[in-house]
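This document opens with one chain alone, in C-alpha cells, the form predicted on its own.
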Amino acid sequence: MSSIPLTDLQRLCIHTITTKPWNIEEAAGYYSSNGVKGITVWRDALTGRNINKTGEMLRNHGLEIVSLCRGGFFPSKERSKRDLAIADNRKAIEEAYELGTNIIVLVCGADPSLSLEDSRKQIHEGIASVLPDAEAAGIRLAIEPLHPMYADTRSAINTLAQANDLAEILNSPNAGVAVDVYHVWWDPNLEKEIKRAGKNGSIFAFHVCDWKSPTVDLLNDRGLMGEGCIPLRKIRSLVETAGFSGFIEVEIFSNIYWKHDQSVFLQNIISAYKKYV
C-alpha cells in the first residue's frame, strides 16, 4: 500500500502548531483554499475564542477536526500539581467536545525528581482518573510515546511498547496510541508494536515530519518530510497494513520554518506530503 503515492490531499491533516505564525482563522482559510482536508488544533490556538464557534468555523471551511493537542503531563512529586493536571485534562476533554473532535493526544509528562517507574505509575493513575470523563463525552485518548531524549520532563512513555502496555492495562476502547514517526522511527521493535496496536484497534493517530541530520535543536528543528532520515513510506505502510486508514497529520516544530513565509511553507508541506509520504 505504501508504494501508492499520496497524489491527493483527502487524508492530509496539518497541526496548527506547524504553521504557528498563523492564527487559527488564517490557518483554516489557507488550509482549505489549498485543498487540505484535516486540521489538528493545539489548545493555545483556542485562547480567547468561543470554542464551539471556532469548531463551526473550521467545519464551514470544509475541514475535519482530527484531534486536539494536547492533554497529559500527569506526573509530579507534588500532589497539588498532579491534581491540577487532572483538572486540566478534564478541561481538555470539555474543549474537545465543544470543538467537535473525538481525539485528544496525550503527551504524558515526567518529573525528573521521580524515578521513571514512579512517573509511569502516576501517568497510569492520571489517565485512569480522567478516562471515565472521556468515555462519557465520546472522546478517545491517544497515548503518544515520545523519543527517549524527552524522558526527563516531557514523557516517561518512550516506546510504542510502553504505550501499548498502558492502553491494554486501561482496557477501554477510548484508550489507544498515537504513532509519531519523529519519536518511534529508531525503535527496533516498531513493526511488532505497530502490529500489536493494530490488532487491538488502538492506533488513533499517525503523525509525520522528518529527523534532520544533524539536528540543531532537540525540540524545534523537525524537518519537512523527505529532508531527513526517517523511513516515512515504510512506517506508513506498517500502520496501514495494521488497519489504520485515518488522516496523516503533519506536525513540524521548527524555529527555521516558523520564520518563513507560511504560504510558501504550506506549499512545501503539500509537495513533500505527496512525494515522500
Contents of the next structure:
2 protein chains.
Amino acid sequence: MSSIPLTDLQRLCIHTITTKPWNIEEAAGYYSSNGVKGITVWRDALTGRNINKTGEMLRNHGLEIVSLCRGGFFPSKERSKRDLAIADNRKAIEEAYELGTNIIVLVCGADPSLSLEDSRKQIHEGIASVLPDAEAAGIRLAIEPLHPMYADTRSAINTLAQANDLAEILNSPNAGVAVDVYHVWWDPNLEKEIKRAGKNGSIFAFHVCDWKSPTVDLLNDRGLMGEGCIPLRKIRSLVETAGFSGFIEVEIFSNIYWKHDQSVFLQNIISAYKKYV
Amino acid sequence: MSSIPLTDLQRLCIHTITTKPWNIEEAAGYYSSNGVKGITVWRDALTGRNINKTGEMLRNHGLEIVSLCRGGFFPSKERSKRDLAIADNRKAIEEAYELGTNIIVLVCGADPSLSLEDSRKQIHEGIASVLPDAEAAGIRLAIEPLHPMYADTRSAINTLAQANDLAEILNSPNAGVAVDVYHVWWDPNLEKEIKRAGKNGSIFAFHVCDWKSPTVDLLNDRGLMGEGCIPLRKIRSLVETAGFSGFIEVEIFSNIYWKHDQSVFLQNIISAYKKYV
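Mind pulling up the form predicted in complex with a further copy of the same chain next to the form predicted on its own we just looked at?
Below is the whole assembly, all chains and molecules, this chain first.
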C-alpha cells in the first residue's frame, strides 16, 4: 500500500520561506549545489528584484520553479479591500507568468467580522473573478485548505472537501487544490477527498512538514518531517495512488529552524525527506 | 431564526476551571451569590475533599451540578496504560455518582505514536468498556469532539460527525455528545450534525466561550463570549432548535483571565452571557 522511500532528490522542492534567513539568490545556490531540483517562491522573496531575471537565475541553477506562494485573501467586510485583493491576485498571476511557474497557491482568506458562509461566498467570487486571467496566462490556481485553527483570519476553506467543492464549482482545468499535510492530516475524510481530487485531476501541489507535540505557536512551530505525528508516507501514498507524481514541497515555518545554521538545516531536510516522506 | 437573548441566569453554568484561582468552596459561594444556577466540576477541584459532602455543599448553595469534567484519554500504545485509563473512567463514574451529577464529559484522547485510526478504535473500545458502569449508575457520557488542533495528544475525535458516529454505534441512551463552540464553530457540517445529534436526543451538553484573533496559545487563550468571531447566538439557536434546553456552560481556559480579579471576571462573564450568547 505505502509508497517506497524516496532515494533521490528528483522530486524535492523547497519553499523559500522554509529557509527564510537566505535571500532567493542564496537559496538558489544552496538548493542547487545540494541536489534539490525544485523551488517554490514566496512573493516576499522577489521584493526589489526583476522577476523575469530572477526566474532566469533560478533556471540557470537547474531549478524548476514549482509554484508561486501565495495569492488569495479574498474576503473582507469592505468592498474596497475585496477589490484590492482581486487586483493583487491579478498581479500574482502576472508575477507567476514572468517568473516562469504555472501554479499559484491560494490561501483563500477569512474575515473574522464576517460569517464563515459570507467569507466562503467572497472566496468563490474572488477566484471566479481572476480565473479567466489565470487561464489566459496558463496559470493553475491551487486552492489550499487551511487547518481549522486558521478559520478566523487566514482561510474559511478548512477541509479538502471544501476545496474540492470549490474547484468543482469553478469547473476549469486551471482550478484545483493543494494538499498540505499540516492542514489536512487530522481529517477523517482525507482518503476519500484525496481520491476525489485525484479523479478530478486537480491535485496541483503536495506540501510536507510535520506536526510536533507539543506545538507551541499556531503559525511558526512546524516540525521537520519525522519530528511529529503526521503519517507522511501514508499521505504521500494516497496522493500518488490518486495520480499525483509532481514535486514534493517542503514548507516549514519555524521560529526554531529559522535561527539555525541554514546549511545544516538544509542537510537535515534532505535526510528527513529520504527517511520519512 | 436566532434565539432571543438570555435575560436571566436560570441556564447559566460555569466550569470550575474557568475561575481556576478560586477553590470549589469559593467558586460555589461567588457563583451562588451572583445568581449563577449551575456548576460543572473539574475533577482537580475535588482533590483532598469528601466528594459526597462537596456535592452537598454545592446543592446547599442552590447550584445544580451539571457535569463532571472529565473522563476519556483512552488511547495508548501500551496496554497497561489503556487499562489504567479504563479504571480511571470507572473512578470518574463513581465520583460523578457521589457528587450527584449525571453527566461526564469525555475528552477522548489521542496518542501521537498511534495512527488516528488506531486511537479512534481504542476510544470506541474504552467507552464501550465503561458504558455498562455508566448505565448502572445513571450517568450519561458526553463525547466531546475536540478542535483538530488537538488531534495529536488530546482527542482523535475532531468533528461532531465523528462524535455522532461513535454515539450511534454505542447505541445507548447514556452515550451522547457535548457541543463546545470553541471546538466546532469552523465546521462546514455543523448545522447538519447538530440536527442529527438533536434527532438522536444525544446533545448532553453545550459549552461556550470565544475564539480570539489572534489566539496566542493553543490551549489557554480562549476568549470571553463576544471577544471573538464565534457566532454564539447562531450556534445556540441551532442546538435549541435541535431540542436542547439544558444549561449553557461557560468554559474558558485563559492565562489572561486567570490573572484577573476573579470577582470582576465573574461579572464580565454574566454580562457577556446576556449580551452575546
